[in-house]
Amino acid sequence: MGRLTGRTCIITGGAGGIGAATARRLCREGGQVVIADILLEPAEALAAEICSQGGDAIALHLDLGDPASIAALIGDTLAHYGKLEVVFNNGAATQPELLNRDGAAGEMDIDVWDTTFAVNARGTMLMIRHALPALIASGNGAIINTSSGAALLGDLARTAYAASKAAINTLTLYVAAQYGKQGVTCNVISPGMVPTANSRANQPEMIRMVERHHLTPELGYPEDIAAMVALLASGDGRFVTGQILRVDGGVSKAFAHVADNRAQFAAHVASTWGTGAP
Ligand SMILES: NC(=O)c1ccc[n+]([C@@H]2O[C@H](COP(=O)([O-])OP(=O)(O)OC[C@H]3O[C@@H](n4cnc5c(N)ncnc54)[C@H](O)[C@@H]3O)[C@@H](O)[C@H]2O)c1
C-alpha cells in the first residue's frame, strides 16, 4: 500500500517537465492517475510507460484556454475512474512563442496578456471550479496549484506570466478558506529554477545566472516538485492548507548578494581564522 492507494489525480500539463515526473511519482505511490496535456501524444506515451511497469495512468487531452475542455475532462475522469480525490494543476503557457513576447508592461501585447490569463489564472480557476463537487464529496481532496517565484518579485520581463501567477496565488488562498470545511485542503507550490527539457531549451542564460542564487548545491529537478506534491496529496498533507509553498533551494531566502560575495568573504575569513567559510 503507497501513500496515494485509493487516490485518483488528475495533472495538468502532465506530459512533460514536472508534470511528467510527478505523474511517475504519484503511480509508484499508488495513485490512480490522469495525465491530461494540450500534446496528447507524449501524454499517451507517459500513460503506457507506467502502465507498462504496473501503474494506472490514463492520458486525456486538455486545453486549458478553453472552459469545454476543461468541462470534459472533468466528465471523462469521473467517467473512467468514478471519483477524484486530487487536482494538481501544473500546467501553464510556457511555450516560447509566447513567453518570448511577454515583456516588459510598456510593451504589453493584450493577446499574450490574455491567452497568459485565460491558460494560467482562469484555467487554475475553472479546473478547481468544476473539480469541487467531486473533490468534496470525497471527504478529503486535495488541491495543489502552480506558481512561481516570479509573482513575488519584480523583474525585468515575463509581466504577463508573473502576475498570472500572482493570481493563482491569491486563488489558492480563497479556495483555502472556502473549502477546507468541507475536506478540501488547497496549497500552491512556487518552484525555483527546475531545469526542463522546454526550459534548458529556451532560457539557458537565465539558468545559468540564477543557479548561484540557490542556497543549495544544484538546481532542482522536477522530481524534487513532485516529492511536495505527493505529500500535499496524500494523507500526510491533511494539516496543510491555504500554504504557499516555496520549494526554491532557498532562493527567495538570502540576499542577492549572498551569492556576489562568497568568495569574497571566504578568503576574508580564511585570512582572518584560517578556516573555510561557509
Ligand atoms: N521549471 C521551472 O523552473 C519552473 C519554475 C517556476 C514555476 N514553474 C511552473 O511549473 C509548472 C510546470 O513547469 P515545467 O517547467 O514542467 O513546464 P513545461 O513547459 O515543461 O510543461 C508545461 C506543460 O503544460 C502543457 N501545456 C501548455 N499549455 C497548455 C494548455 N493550454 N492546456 C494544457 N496543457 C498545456 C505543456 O504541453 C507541457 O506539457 C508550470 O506551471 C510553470 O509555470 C516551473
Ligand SMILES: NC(=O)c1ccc[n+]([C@@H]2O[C@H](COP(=O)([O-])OP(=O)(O)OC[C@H]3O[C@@H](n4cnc5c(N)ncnc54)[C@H](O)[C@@H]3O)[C@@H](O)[C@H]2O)c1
Contents of the next structure:
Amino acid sequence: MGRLTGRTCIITGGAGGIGAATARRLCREGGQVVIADILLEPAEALAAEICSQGGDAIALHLDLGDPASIAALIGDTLAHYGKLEVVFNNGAATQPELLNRDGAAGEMDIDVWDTTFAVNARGTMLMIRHALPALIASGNGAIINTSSGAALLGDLARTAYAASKAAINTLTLYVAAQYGKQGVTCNVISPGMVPTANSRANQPEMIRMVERHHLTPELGYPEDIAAMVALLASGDGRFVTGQILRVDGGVSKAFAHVADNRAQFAAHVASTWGTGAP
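Return one more block: the form predicted alone, after the form predicted in complex with this ligand shown previously.
Keep in mind that what follows is only the chain, not its partners or any molecules around it.
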C-alpha cells in the first residue's frame, strides 16, 4: 500500500508540467486524483494514461477565474469520490500573453493586475473555502499551495504575478492557524526554476546561467516538486503546517556573488592548503 492509499486529491493546473508529474506521483502512491484544468482534453488524456497503468484518476474542467467553476469542481469531486482529503493548489495565470504584459509597477496594466489576482490569489482562496468542509470532515486534510521564489525577492518585471504569490504565502499562514486544530494542514511549496523539456533543449545557455546560481548540480524537474507534494499530502507530513518550503535547489540560500566567486575561491584554497574548494 502507498502512503496515499484511500486519499482523494485534487490537483489544479493538473494537465501539464508540475501538475501532471504530481498526478502521476500521487496515483503511484495510491491516491485517487482529480486532474482539474482549464484545458480539459490534455487533462482527460493524462487521466486515461494513469488509469491504463492501474491508477485512479478523473479529469474535470476548472476555470480558477470563475467562482462558479470552483464550486462545481468541489461538488463534482464529492459526487464522484464521496470525500476529499488533499487539495494541491497548483493552477495559476501563466499564459504568455498575460505574463508578457506584467511589467514594472509604474507601468502596470490594471487588467493584468486584476486578472492575475483573480486567478492566483482569489482562485486559491476560493478553492480552500469550498474544500474546507470536506477536508475538516476527513479528520486529516491537507492543503498544499504553489507559490514562487518571485514572492520572496525583488525583480524587474512580473510584479503582479509576484504580488499574487506573496498573497498566497500569507493566506497559507492564516489558514494553517485557523484550521489546524480541526485537522487541516496548510503549506506552501515555493519552487525554484523548473525548466520545460523544450527550454532545456532550445535554451541551453540560459539553463547553464541559471544553474550557476543554484547550490545543486542541476536545476529541478517537475518530479522534484511532486515528491514534496506527496510528502505533505500523506501522513508523513501531518506535523508540518504553516510552512513556506523552498524546493529550489538552494538558489534562495546563498549570496548572489557565490556563483561568480566559486572559481576564485577554489584557486585560493588550492594555493593556500593544496586542496580544492567545495
